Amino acid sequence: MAQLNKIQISSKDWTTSKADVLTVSMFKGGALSSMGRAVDRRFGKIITKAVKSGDFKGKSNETLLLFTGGSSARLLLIGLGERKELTVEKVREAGGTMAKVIQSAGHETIASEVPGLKKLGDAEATQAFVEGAVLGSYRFLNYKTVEKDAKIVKSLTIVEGGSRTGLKRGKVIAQAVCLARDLAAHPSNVATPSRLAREARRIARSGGMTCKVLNRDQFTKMGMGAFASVARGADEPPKFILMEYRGGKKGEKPFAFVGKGITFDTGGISIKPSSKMDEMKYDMCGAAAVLGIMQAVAGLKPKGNIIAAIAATENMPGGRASKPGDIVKAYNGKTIEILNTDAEGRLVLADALSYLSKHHTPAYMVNFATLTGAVIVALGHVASAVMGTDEKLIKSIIKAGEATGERAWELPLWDEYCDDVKSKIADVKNLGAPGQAGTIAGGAFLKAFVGDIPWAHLDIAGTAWWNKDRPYVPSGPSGVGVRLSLELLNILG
C-alpha cells in the first residue's frame, strides 16, 4: 500500500519546518531554485561546498543526504539533470526518488519544494511530484512478520508554492495505482475473483456507481460461452464484474474499460511449465488497473460517463476444464475454436467485449490484459504493444503514455493477420500462424468481438511486472495503465 497518505501545502515560511527531512532539487551544473538558494545561504554554503567537492553533480535521480549541523534535521539534494530537459516525468520520478530514500534512511517527515513550478505550471508539476511521493514510498507489508515495525514516510508537507488542485488529484491517482499493485501483489487465494467483485462494490459506494456481479450460472445462461469455458475447470466461483459511473448528460454514450481478470493461470489443460508459474497471480493485473481507474474516478469525479467490465476467473485443469478442440459460442454468437486452453484471456475478454458493444455502444472502448508473452520479445518492459481499430484513440492513448511515463507503442492489425486468426471449422481459433506474430494475433482475436466501436487493445504482459526497481515504481506490480487512462480521458475528454 501507500505509505504516504498525509500531504499537505504549507503557507509557512520553510525555516519554521520541524520535518525530519528538508528537501531541495537542484539542475546539473548547480542551478537552484530561490527556496534553494536561501536554504543554502542559512546553512553555511551547504550545497555549494557538496558541488565544488564533487560530491553532487545534478544528474538526474542523484541524491545525497547531508547533515545540516547542530541538530538532527537532514538536508536532502535531488538532481533533476539538464534544466532545459525537465519534464512532467523527471518530477515525477524526483517525487519517487525522494520518498525511497527518505524512507530507506528511516525518516518519517518530509518538507519539500515542488521541482519545476515555474518552467511546468503549478498544478501539473505539484500533481507529478505528489504522484511520485506517493507511489515511490510504496511497499507491500501485507505478509510480513519480522518488518511490521520498520519506520515508514508518514507525511509530506510541501513549503514552496504548489497547487492544491495538483495536490488532490496527484495524490487519488497515486493511490488508486496503489490499489492495482495491492491487488496483483496478493496471492491468488486472496485475491479471488469473489474478492475483485468486493472491491468493485466498494469502489462503486464510494462513488456513487452503480456495480452489478454476475455468477457463473448467470453470465452462462445469457451466453457467455467463451468465459464460461476458461471458468469450467475452475472450483473458485468466477465473476463477471461491470461498474458504471454517470458523471455526464443522460444518453451520452460512456467511455468503456475491459479488464482480463484472470486471478492465476495454470494454462489449464494446456499446462504451463511450473518455473516460474507463480507469477501468474499477476495474470489479473488488467482487471486490477480496471478497478484502479474507478477508484480514481470515484475521487476525481470527472464529467462524462463511464463504464467498466471484468471478467474474472482462475484457469485451472479440472476435470471440467475446456480441451484443445473443444469449439465454444461467445456472446455476440461467433463460434471459437480452443486451440491451445492457455490462450484464455482472449476468450473471456472477447464476451466482456461482445457485452459492452451491445448493451451500451461506447464512445470509446479500452482493454488492458497481460495477454502474451510475445510482448515481452517485442517490447521489452519498456512499453505496452497497443492495437485497435480507431486511429484517434491509438495516437490519444500513445500520447498519454508519454505524458504520464507509461508508454505504449503501436502494433497493426492488418487483414492479412486477422485471416491468421480465422479457422476451418469454427468462426474464430485462440491461436494465430504458428510462431509468428502472438502479440499481433491476440488483438487480430478480439477484434472479432467488438463491431463498430472504436476500440484499443493494449497487452500490458511486459509493463504490469518486473523484477527491477525505477524512481517510483518497486519491484514487483507496477499498476500500470491507471494513470495512462486518466490522462486518456482528459485528452478525449
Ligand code: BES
Second form
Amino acid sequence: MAQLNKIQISSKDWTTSKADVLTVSMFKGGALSSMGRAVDRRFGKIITKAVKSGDFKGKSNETLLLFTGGSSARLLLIGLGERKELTVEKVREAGGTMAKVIQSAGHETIASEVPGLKKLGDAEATQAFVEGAVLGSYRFLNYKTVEKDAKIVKSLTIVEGGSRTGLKRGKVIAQAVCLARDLAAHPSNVATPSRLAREARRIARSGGMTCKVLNRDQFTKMGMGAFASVARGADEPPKFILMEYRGGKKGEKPFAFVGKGITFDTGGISIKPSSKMDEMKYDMCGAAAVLGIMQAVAGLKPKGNIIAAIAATENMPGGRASKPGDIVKAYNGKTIEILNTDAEGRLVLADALSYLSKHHTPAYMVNFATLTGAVIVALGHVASAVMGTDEKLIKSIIKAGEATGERAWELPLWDEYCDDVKSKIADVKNLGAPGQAGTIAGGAFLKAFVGDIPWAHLDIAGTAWWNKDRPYVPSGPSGVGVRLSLELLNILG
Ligand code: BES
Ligand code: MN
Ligand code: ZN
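Having gone through the form predicted alone, I am curious about the other one (the form predicted in complex with this ligand); can you provide its structure?
Now the full complex is given, and it begins with the chain already shown.
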C-alpha cells in the first residue's frame, strides 16, 4: 500500500501549521476563500501578485508552488476553474493534483483547506477532497528494490473547516480503491485465485462477514460446468469466493456484487496474439473491484445485507483445456456451446450469477467484468458500458457514475441481440453475430443466467486501466467500480 494514509482535521489555526506545504485554492478570475484571503494578507499579497503577473489564473488543476518562508515554508496554489462550474469531481481532482504536485516536488506533509465547502456542503466536499488526495498520491512500488526512495506524501491536515464523517468516508473508500488497484497491479504469479481468496478472508474477518471459498472439486461437483470448463486448462488452483455481510434485517434481500476474476487471460486454445498480452493480468479487475467494495463495506458498516461472489481462475491452453465447439452445462442447467475459448469471462460469470440467483434471490445483482475489447471501440477509456434488466437499477448506476466520476453509458439488450447468442445445438453460445455489437453480445449472454433478478452488467474493459495520468488516477489500474458501488448503495439503500 503506497498512498497517503494519515489524514486529520486540526482545530488549530493554519498560521501555526508546520507542514512542508500550505495549500490554498482559487477560482478562475481570482476569487479566494476567507483562508485564502488571510494567507494573501499575511504573505505580502503573494497570491494577488501571482494573479496580476499572469503566473496563476485559477484554471482547473493549474498549480503554482511558491516559497513564503512562513512556518509552513511553501504555499501551493490550486486552480478550481469557474466558480459556477464547481462540482465534487472538480474538488476530487484538486485533491489529486495537490497530492501529485507536492509529492513530485519531494515534500511530505500538507496543510490545506477543503475547496468548495460552502457550495457543495461540508461532508460531500471533504469526502471528495480526501478521496482525491489519497487516490492522487497512490503509487505501486512493491517491486522496486533499487529506486526505493520514491516519496509518498505522509500526512494531510485539514486546517479550515471540514467534516469528520466526510473525512472517514473519503479515506475508507479511497483506501479500498487502492486495494483494488494493488491487486490488479500485482502480476498473475502473485495475484492468483488463492491470493484473492486470502484477501477475501482477511476482509471478512475485519468486517464481521462470513467468507466461503470453494475449490475446483467442490464447484465442479455442484454443477458449475461453465466456470469449470474455463479452469480446466489451468494448473493454478481456481477458487469460487463468496462473502456475506449482514447490516440489515434477517430475511431482508441482499444487494449482490459479482466479479470476473480471470487472474490471467491467455485466451485459452483460441489463444491471443502476444502483443500486450501482459495486460491480461488485469482481467481480474472486476474481482478486484468487488474486494474493494467489501473492504469499504467492512470499514463503513452500511445498513443492509450485502453479498459478493467472485469466480477466479486463469484461462490457459493445455492438454486438458476446453476446445472450441465443446458444450458444457451451467449451474442453472442451461447448455453452452463454447465457440471461442477467449470469451471466457461470460462463462465464469454465468455460474456465479446463476448461483446467487438461485440461493440468495438478491434485491439487485450487479456484476463487474473486463468482458470485451469491443467496449474500448465503443466508449474508449472514458466510460464503462452498462446493460441490464432493471430500469431503476441502470438509472441509479448512471447517476452514481456521474457523482463519482466513474461514468457509465447504457447499451440496449433488445431481443434481436439475445437471439444472436442462441446456439444451433445447445441453448446458448458464447459468441454473438460475427463482427457486430460485441459488448452487447456479452451482456445478452449473461442475461440468460440471471432469471428474474433485477440485474446490471458493467463492462469495465476500457475503464479498469489506462496508460494516461489523470488528476487522481495515475496511469495503470484505476480501481473503477468501488466508488460507484458505494454511491449506488447510498442511492438505493
Ligand atoms: N478479457 C478479454 C477482454 C479484453 C480485451 C479486455 C482487451 C481488455 C482488453 C475477454 O476475455 C476477451 O478475450 N474477449 C473477447 C471476446 C470475443 C472472443 C467474443 C474479445 O473482446 O476479443
Ligand atoms: Mn478472453
Ligand atoms: Zn478475459
